[in-house]
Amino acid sequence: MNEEIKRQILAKIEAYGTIVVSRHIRPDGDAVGSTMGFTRILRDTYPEKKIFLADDDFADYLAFCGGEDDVPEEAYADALLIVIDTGTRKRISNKNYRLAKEIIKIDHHIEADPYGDLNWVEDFRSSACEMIADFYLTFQDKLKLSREAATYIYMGMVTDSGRFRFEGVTGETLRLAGALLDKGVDYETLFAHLYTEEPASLKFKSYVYGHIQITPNGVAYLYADREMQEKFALSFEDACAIVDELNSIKGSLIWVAFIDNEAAGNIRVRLRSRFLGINDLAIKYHGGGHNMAAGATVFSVEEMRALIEEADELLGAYKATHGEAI
């Protein structure tokens, strides 16, 4: 799919002596895996080129993956910037991205801002890492994929697909994952990093199950305010991940986690759904993402309540025409 745009991207990579790779703010496993993996592929394939990974943000829970490079501003003048897993330019975690000579966008979110000189967007993909794996296999006669790079890319595929359970997972997804595993991915160590939890996080989950709120039409939600986060010694990432604990309530086809982000002066929103889309709702509240998995931001408790009410109306309308789904 999109063979011509992939060929154009490879041609640009081969033409530039300096390449900078970047991702989105508040990076998740897919953002980190796709950029770390792609950077490693480029460095191994083109040792004569200057390849940088530039990111102004950080995720503590992914610290085991390693850090980013300090890229001097003057390096951008003749550089190709490749931004991965980032739907809009305002979410690019690189304050110097405008300094690059050209920009390539590689992304799997619903297209809202085609900011690249070349834009390769496949919103049907389960992850950006799936696209990077596809890119490698398309040009495997030219590119080098080490075990390390394969591990990064596999990590992003696993995390963004909910261990291959979410929307967008296809037979092609699993075939690409299989090609990565064939490179010797140490998935046991990887999963130990990703899925073992601090005792405080487990205690928080127990608390969550006793404090989930459910609207009349079945929207499940929880507000992790500052007091709650401090009580359970949660990192911001741990608090955000709690949305995944709301996904198995019968009749609740939309579930939402609100996380007080005091440092930024807002409330971060994680929205998930089953069967019906919630991306338009996320866009209305300063966010976006995928049809059934998106993020948003609200700036007051009142705005949070308004989002809940709209989600409840959305789910009520869906149930009125589709019946009580699973």
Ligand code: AMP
Contents of the next structure:
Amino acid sequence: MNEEIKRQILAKIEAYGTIVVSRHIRPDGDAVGSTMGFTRILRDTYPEKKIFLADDDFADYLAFCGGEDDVPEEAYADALLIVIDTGTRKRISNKNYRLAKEIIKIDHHIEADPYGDLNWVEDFRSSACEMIADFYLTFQDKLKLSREAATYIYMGMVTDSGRFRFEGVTGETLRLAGALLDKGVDYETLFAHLYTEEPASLKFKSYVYGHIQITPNGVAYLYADREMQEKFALSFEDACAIVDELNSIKGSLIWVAFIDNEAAGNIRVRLRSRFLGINDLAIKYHGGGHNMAAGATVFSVEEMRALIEEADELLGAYKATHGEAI
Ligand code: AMP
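Requested next: the structure of the form predicted in complex with the ligand (the form predicted on its own having been shown above).
Entire complex below, previous chain first.
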């Protein structure tokens, strides 16, 4: 069935003269890599078409990837919009998305909002970039993949899968990644960008390690309140990244970062887990995502405490039936 959708997507791409590619708000490596990579494939394959990358948002830590285009509003009337890695329409980072003539959704989140005229959703994929790599390989006799495009797509695969560690990574993931490496992915430069950090960021991390809280059943959490963000002059994205500092604590199978979002007047929640799912919990708190990586929003410190308590109960119940877990 998915082979048929892919064929339909290619047919649409071939039929349109103007194509706009978009991703989700607060873009991550997968959102940036999939859209940059796909845009590049389209531009190299169809030099006669107008191909735009439209994004209202920006992630400082991915600035090395380059920017997006200004798309004239009138271009949308005849345009095909391809939205990648974006589960719901409210997360599309393109205020003009409704102006497009047709929309194609390419995504690996659990389907909650089939907003496309065509929806190619494979929630078993470890990244949207994996789908883009698969799309390229399916039609490699027609599409052109440069080294740069392969590097973008590889970036999304390695970042969204936690360097090929997370649930969803399969033999197929690595075969697709292998096909990209065969195109000469520049992983030395890529990993230098992904791993190096400013000395100030290390000072912040040492502070973070000193302030991690752990509930009786082992839920690790941290609240990056306004004071903490100001003390370390953190960008919102920097503050959000603290979730990754909680991911390897023995017995803490659920970890949660709360980040005060002054601009939005709420608290962003980033939930992660191993062995047990937290998506249902995220859905209860105005969010969702994947089984073991989801986002949510709370609107007060009381609601934050309620979420922590529920996470603690969830982990307690899991340990009661599965024993003390790593
Ligand atoms: P984050 O912690 O924001 O990186 O989110 C983890 C995963 O959950 C990502 O795949 C997001 O796209 C998804 N996600 C985050 N927030 C939401 C939300 N409010 N609704 C649906 N999915 C979300």
